[in-house]
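A single chain, nothing else alongside it, follows as structure tokens in the form predicted alone.
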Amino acid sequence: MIQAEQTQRPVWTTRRLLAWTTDHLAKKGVEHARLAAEMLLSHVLGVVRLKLYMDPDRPASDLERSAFRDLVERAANHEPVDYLVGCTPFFSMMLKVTPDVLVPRPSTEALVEHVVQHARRTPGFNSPLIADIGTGSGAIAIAVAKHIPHCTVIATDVSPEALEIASENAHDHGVADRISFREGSLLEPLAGERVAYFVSNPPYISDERWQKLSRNVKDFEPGGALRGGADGLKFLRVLIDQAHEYLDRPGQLVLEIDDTQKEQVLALAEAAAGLSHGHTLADHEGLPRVLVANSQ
């Protein structure tokens, strides 16, 4: 009796899925392909990324493979992985993100770190009122609220959808009672206020730089939160010029900028009424990404 030879289906373990997906995404030009693969698979399996390496030979079910396959193909088309999994890390927190808000970047952590450390070490700043203009996901507002226990924050945005996400993030991190979310364009929601810190990560990408951005940014993230006009300074000019009208004395203006804009924003701060000691701070890559100026 001749036994028919059976073809055995390959077992798609965690190890094998990560290896195949990393290679596939790398060939498609996706940045940080291994990290993307880990984020997608841990999301589908409902585990933290570390768990993937604690049980690398775990076989995936057909349902898990199907869900994972769909997400991988969207990532291969350069859709941001943070949007696909619905969250992103920022300043030791996990924040909800959707295409209605920018994905917070590590460079913005330099702004938060400065404000937190300045408030801790500077007399008169231990219980500050902070304005965060264009809050988006609420990353800056929530981070400073968590790390400056006695502060209160006014977080503004022109987008009601963004404010809804920011409010959800604030509730998730237990600081919603100290953040006032206000809808409006630029400085309108601050009418009549005086704050110790005037902070913002405004749109600052120039038209020229916009053309060179990667697909995952240009095609999927909200352009209105990124584009700052022909030279990228459209909104920075307004914020720098009018900051003194809303700053306490003492107070600080703290803005994220593009690393190519250092000289221009320093000149704007030098010429602005009510500001002094303008300087820039480096981000995690050593690039000048944060403008700081004192009120006078």
Given for the second form:
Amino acid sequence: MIQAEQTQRPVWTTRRLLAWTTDHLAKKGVEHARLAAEMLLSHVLGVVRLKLYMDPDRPASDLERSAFRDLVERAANHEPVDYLVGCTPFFSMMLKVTPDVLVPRPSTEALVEHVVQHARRTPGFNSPLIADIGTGSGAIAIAVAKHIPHCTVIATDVSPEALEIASENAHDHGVADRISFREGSLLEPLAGERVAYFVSNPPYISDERWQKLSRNVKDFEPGGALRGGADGLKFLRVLIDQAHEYLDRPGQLVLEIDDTQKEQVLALAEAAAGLSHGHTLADHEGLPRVLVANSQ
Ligand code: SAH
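Rather than the form predicted alone that you just supplied, could I have the structure of the form predicted together with ligand SAH?
Below, the chain from earlier opens the complete complex, with every other chain and molecule after it.
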């Protein structure tokens, strides 16, 4: 009798939960379904992902299953898993994220990598003042502060909610004393400053590309962090045009772009007063995603 009951109601082990959830999420069209299932289950169980593989036969309690089921349903509805678990990796750090901030992307690591390497190898740039315009979760500001030990950073955003998260992340990573968070639009919070690096990952998605974005981005990430007007260049245009007024000489402008905008931003940098040597750098996928120009 007991035997029969057990065969009818199989135990929900880690292995079974992952297999079922991966299949369920994949059927709902969720990308990277296996990874999503692992992230959600490790979050609910309070363990690192590797632990799931070390203990695949661990049965989940009713409480764990119910918490997991709720998250899986939200993920199946295309809510980003990073928001559901409340954090995301960036430049070898864990950052807190909420729906008030953009989930930092791997492409942005190319921008950080460039600034860190440039500061390390260029005489005169080893204790720079860096501006990060539109800091969101604080990803860029915190990563450069951690890896350029003598730098100081001004991190700005129009969103007070984003600045709150960025400030929490800066505290968690021990760099809050070197980052000044300022609320305001574009160049306004920099009034009277001259910086060595003017860095930004501004909203740059055009209306046309916005329509084609996947649901988990379009329906859940903040539109104000992504949309850059009809042609996507609304913010980039202002930054490229005016950055030189806030840059030391020598100094560098470093902006994230969409790969389709390469020619346009190079032309804008060429036409801008006070900038020279405009060029683009590739991200981990080999796409041109970073515009670099020197102040002159
Ligand atoms: N730097 C972060 C976030 C980039 S998203 C990262 O790389 O992950 C773009 C950010 O710009 C958002 O946080 C958004 O709130 C902010 N933003 C939008 N319009 C702005 C403006 N006019 N001035 C300053 N920041 C702005």
